[in-house]
Amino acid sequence: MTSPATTGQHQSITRELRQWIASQTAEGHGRDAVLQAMLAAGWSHQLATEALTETPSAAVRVPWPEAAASSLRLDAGDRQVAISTVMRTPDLLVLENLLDADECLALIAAARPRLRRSLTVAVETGGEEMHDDRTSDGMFFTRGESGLVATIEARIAKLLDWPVENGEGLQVLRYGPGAEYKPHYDYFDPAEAGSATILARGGQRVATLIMYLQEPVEGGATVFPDLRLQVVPRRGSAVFFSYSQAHPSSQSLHGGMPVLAGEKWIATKWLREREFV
């Protein structure tokens, strides 16, 4: 990667700087890497992040099963998965029978003893923190932790044509009555101070797969406010969506509506640009 020339003590966002940012992202450098190059060259953090936000970047490659455009079913290796909804702006799929009932129950049983109050990413530090917007209980399986987890991860990798090693560990969440997750984005904002630490582990998040392990009696839909879309949670089904840019223009704003009765259990898989370590 080349280094962007500074403009001396009085730095400003110039046409040349925008062209340099666009050329670096077009060559495949992630926005976090571009930010670090600017900081190393002497640009202030505030101006560098403003320039990145203002400069359209080349979209990164994201997971997407090409057969989704023409097929009613997708090959997931050990099974065929039905498609009930396809959207391309943004890329979104609703999938049926991704998991069978026994797999859903087994994941719940394995996760239940390890549940703790769910945390969110602390954007200022790159760590985790408790937040009122998220009121579920959750836990993480390490990648390949058990035969069941490894089977599901291999199925996802085949389905979405994305390497197993580019996935974060499988997260299981329980939403009891009244629990919700208010609308949010899953990508990491490059402008936040803590993002560099997070992105160093595998680059940007580029896609999310939410699998429904248990449907509540009432409520609990996954909502996409920008799309005016609600996905009803049904055991074994899933919703997949990708976001090629870490920006609201990705239309990937989503949330879990409050559970009104019963319990909702989900398993979430986040996919990164490169190997997650």
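For the two forms, the rigid core is made up of the largest set of C-alpha atoms that agree within 1.5 Å on superposition. Keep in mind that what you see is a predicted model, and the values were worked out from it rather than measured. Residue numbers count along the first chain shown, from 1. First, how it differs from the form predicted in complex with pyridine-2,4-dicarboxylic acid (PD2).
The Cα shift for Ile266 between the two forms, taken after rigid core superposition, is smaller than 2 angstroms. Once both forms are fitted on their core, a CA shift of 2 Å or more is seen for Gln36 between the two forms.
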Given for the second form:
Amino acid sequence: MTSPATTGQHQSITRELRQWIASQTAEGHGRDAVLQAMLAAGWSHQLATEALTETPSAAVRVPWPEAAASSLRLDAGDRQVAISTVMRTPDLLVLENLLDADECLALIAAARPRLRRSLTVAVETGGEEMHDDRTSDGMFFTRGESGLVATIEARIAKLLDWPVENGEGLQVLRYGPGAEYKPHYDYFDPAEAGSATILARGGQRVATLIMYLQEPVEGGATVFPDLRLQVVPRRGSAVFFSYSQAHPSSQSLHGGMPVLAGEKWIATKWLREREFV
Ligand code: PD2
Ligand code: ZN
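Show the same protein again, this time as the form predicted in complex with pyridine-2,4-dicarboxylic acid (PD2) rather than the form predicted alone.
Below is the entire complex, every chain and molecule, led by the chain shown above.
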């Protein structure tokens, strides 16, 4: 696969490049393969991903509730969820009362006996490993494993207009004093050897929803360093962000700041491009 040559120092998306991308995707080449061919031909990452996004057959669809542009709240099926912050490019929402206090407490009670020291994805192998960047304890529910989990998953699917099947199982994390999650990206780096195994289970992660089940006494904000934004954890509220590019240009770098006092509990739902199996 050879991409058209670049347009020199000041690159711009040409008609030829657009047509070439469309023809490659029509032939069944994946988005990442097309991207790699453009990079090999000297196109900048930013321009190559913009060209992919602008070519409908190669664009990655990500969850985004269109009503967030003008509404004060979103329909989540069994409840209305209030929006308190909206950001575009990158796309981010802060949502209030996504969960009620009873649901938060019930999730914590169900997760507590199953907590283990959190692992991170081992990018070289596609497996998991313990890492100092992540000092919380955690567990995964399987999709739909209880009535409560299924209710919350259906609410998220309606809210974000994204199929329940495309979601990973809900992850619950507990951070005690001193625990943190250093800034990272939630997508899988396609260049890493272990990513092929992970991506085979439903494609790339395209969005993250972090729901706050319990607020700590001090510390523990979710921080977005590129945006200079901190989201303060409040029981029942959530932060949602999507990333159509598996690249730092997505500006989706985020971390959990150290908890200084008390315990912070969250539940995270990661959304994939396709059905997660
Ligand atoms: O707990 C957080 O604030 C946090 C920060 C970064 C959670 C996640 N990432 C995550 O669950 O991916
Ligand atoms: Zn994260």
